[in-house]
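What follows is one chain in structure tokens, specifically the form predicted alone.
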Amino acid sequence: MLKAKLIAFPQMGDYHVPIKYLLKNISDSIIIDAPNITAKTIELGNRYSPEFVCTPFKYTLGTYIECLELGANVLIQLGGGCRYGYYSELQEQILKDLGYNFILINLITAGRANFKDIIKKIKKIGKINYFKALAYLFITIKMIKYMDKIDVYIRENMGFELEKNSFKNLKEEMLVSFSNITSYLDLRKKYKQYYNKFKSLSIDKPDDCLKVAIIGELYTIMEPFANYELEAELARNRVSITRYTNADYLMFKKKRAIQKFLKLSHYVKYRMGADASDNVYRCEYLCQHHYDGIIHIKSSFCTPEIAIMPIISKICGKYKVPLLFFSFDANTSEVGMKTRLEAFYDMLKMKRNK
């Protein structure tokens, strides 16, 4: 075992805030903040990854390398519900072949979490008071739920703000405040305060605003850098955004929801891996509820999402709802993405005017 524990983990959206809060309070280890994903991160991931592996693998591998260069010697991975759930062993071997000395702790394997196995793995971090850990785990779960609730309101309304960046600035303030809470009661109090602050921000939102939903692969949806800030681009065009995939759904609601979706869907009756089956049902639901457009995004080589593309195309064709596909990898052009998005927005306005 390594002596001084310096822990690092890949970022995905704003979820590093609750994860860091948990690790900071249950162990005496040092938490290293992963650098923001940049072109350098992607270049490192591409250089050492197999060519046809999915983009999240490359992004997280590049982040691991940057963290190890900063001194990290314990890496934490949360796995995934698709083939990414099997990637930890491959990433670990690549990094060790590069000469790094570290421990990799994969808390979720193949999309499944075993509590006893998690406890056994957490022991590698150092001495932990498990009663204390359970209390902070409860607070962390609540923090994630509160963050996701507020994010729903932000997506629906940030495109109509009267003061530029008012939603963005208030959210950054909220995340700093959440990272310094002292108890669950403190967290709940701050959640209510910030929820009211967001609702008090001045907006000019028409009743008949354009509504666009984003569906697709979970990592590309939840990590803004991976989709070139797609939601912010939509907001600039005064669009109300709906996105169902978040940490709260994936960890606490998905298992029950997917059973319901498979019963209600007219197009898929079995699980296709990751969020593919969910997205087929949601596409049908969104069309039936008169959304102006749907955007499907994924990382390159994401097999489950590739499989459903013909299905959701058929659904949107039936209901005459415009559909836009984006596939992101290291070579995706940000300019090209914005150009296609502008054309999509113009098409939505023309359709609405008719």
Contents of the next structure:
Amino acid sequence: MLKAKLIAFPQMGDYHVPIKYLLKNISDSIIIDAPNITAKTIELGNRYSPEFVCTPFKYTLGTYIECLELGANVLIQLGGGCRYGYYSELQEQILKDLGYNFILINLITAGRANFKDIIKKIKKIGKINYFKALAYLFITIKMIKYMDKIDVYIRENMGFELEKNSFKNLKEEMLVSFSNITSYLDLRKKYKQYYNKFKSLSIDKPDDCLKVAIIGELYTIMEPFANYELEAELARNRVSITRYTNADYLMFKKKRAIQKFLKLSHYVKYRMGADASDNVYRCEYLCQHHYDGIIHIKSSFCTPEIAIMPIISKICGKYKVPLLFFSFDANTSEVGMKTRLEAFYDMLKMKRNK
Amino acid sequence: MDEIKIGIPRGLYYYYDGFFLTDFFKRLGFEVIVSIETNRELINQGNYYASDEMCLSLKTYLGHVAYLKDKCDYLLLMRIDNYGLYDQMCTNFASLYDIVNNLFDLKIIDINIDEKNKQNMLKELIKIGKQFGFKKSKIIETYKISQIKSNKYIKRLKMINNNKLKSNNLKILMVSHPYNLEDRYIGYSIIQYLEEMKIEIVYSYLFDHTNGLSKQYSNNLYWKYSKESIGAIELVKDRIDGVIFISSFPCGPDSLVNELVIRKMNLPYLNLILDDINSLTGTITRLESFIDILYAKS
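Swap state to the form predicted together with the partner chain from the form predicted alone:
Let's see the whole complex now, leading with the same chain.
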């Protein structure tokens, strides 16, 4: 048994705030803040990963190594519906071969969370009061939902801010205050307060602004570093951004939504693994609702998303909506991405003016 | 009335269930057309339809569909999601129907296998048979006969495979999927070369009861075919001299599973990754040196 517990988990967007809040309150362990993903993280992950595994594997492995160097000895990994569900076992083996001593807790296997298993694993971290844990879990879930709601507003309006970085700064302020809440009522109060603050930020948004939607693989969409801050880059060009994939959708809404999507869609009949069939439906929906352009992003070698690429090009071809594919790898050049994005933006503008 | 022509592409699921499906539909009185063995032309066709990051096996499969496009009335397609919660398939198998349906203008008969949600082969075949006006009892009877016949066929293959383990020659276990290994254009040249060298080739997918044995290497693994492959390593590890892993570029499950097994087992191994730029010379050099090492060891 290890003595002091130092817990670490990989970064994904801003969700480290609620997860840290949960862990801090239900266990007496120390939580290590994963360092921000940098070029060094990617290089570390790249060096020890198999050759053609998808990029999130490399990113999270790199983060784990950095956390272990900081002294972490309990690592937490989630799982998903595709290869993602199998990451943990190989990552554990790779890190053990590198000589680290730790426990890795995987919360979801084979695309399904097994509560018996999770409780057994959580017992390894230390004693937990389950009633207290449930209460804090509820607050955490609410916090994630609130954050996602505010993010939707930010994405739509960030590009039209009058004062530079006003949205970004206010969001950082909000995350700090969210991490220090004391109760559910406190959270609600703060959420309302910040929601109003965001609404009152001055923007200059024309009614016929360009609307672009981002669809694609979940990790690349949700972790800004993995997509080279695509959203911020788009916002700089005064574009209103729509994105459906967020933690709230993936955890609570997806299961029901997908049945509906399969019925409504003309292009997809079965589940295609991970978020693939959702994205096909989304693409059709966005085309029908006159979006100016669609950007599909994924990490390289993401099998489910590769499978839908010909289908969504077909849909966009039919509705004549411009579509841009990005495949992000550990060695994607940022300049190349910016050039393509600029060309795409110019094309959208020209199409509008025609 | 002319016989209805059903086309089965020679790729992916064909190498598992092809014998059964061909037999079943022939017995019901259909004309079954199986596409020709893979060749350069077919792969080029597949490349034309596929998006460029798809795996080699899927590209080949699409090439076969393109070949059958004008030659049959219906295309028989199996869309396999899972054979149970812990026996899932690679997502390419699950998305096969939607890819083909969107890329080609074809009439498709689809068999949807999703045993987690109680969709199995027999149920789907009854549904399909009813569309063509067959009685349920007739379908079940044909299903049983074809099942017995195909089981006999597979049993014979498994017996041959098992007997190879008794040979005194150098024995190598090929860990791969049959759609790579048995494909004339992709894996067959490797087999041919090894056979010329008088080496006994043991196939990982031709053993019984390998699924559970995979627990020795991996507890959480949930891909059916990967489980069977690595279970086979555990089953025969004392009776073989070396292991060759063959995967197509960029196979999702193999990229993780092979890496894990290579780290955990202590047998000599060779990891070959095949793509459609098939230069055999480089592969053969690697095979040669691998065999030399095995001879030096034994």
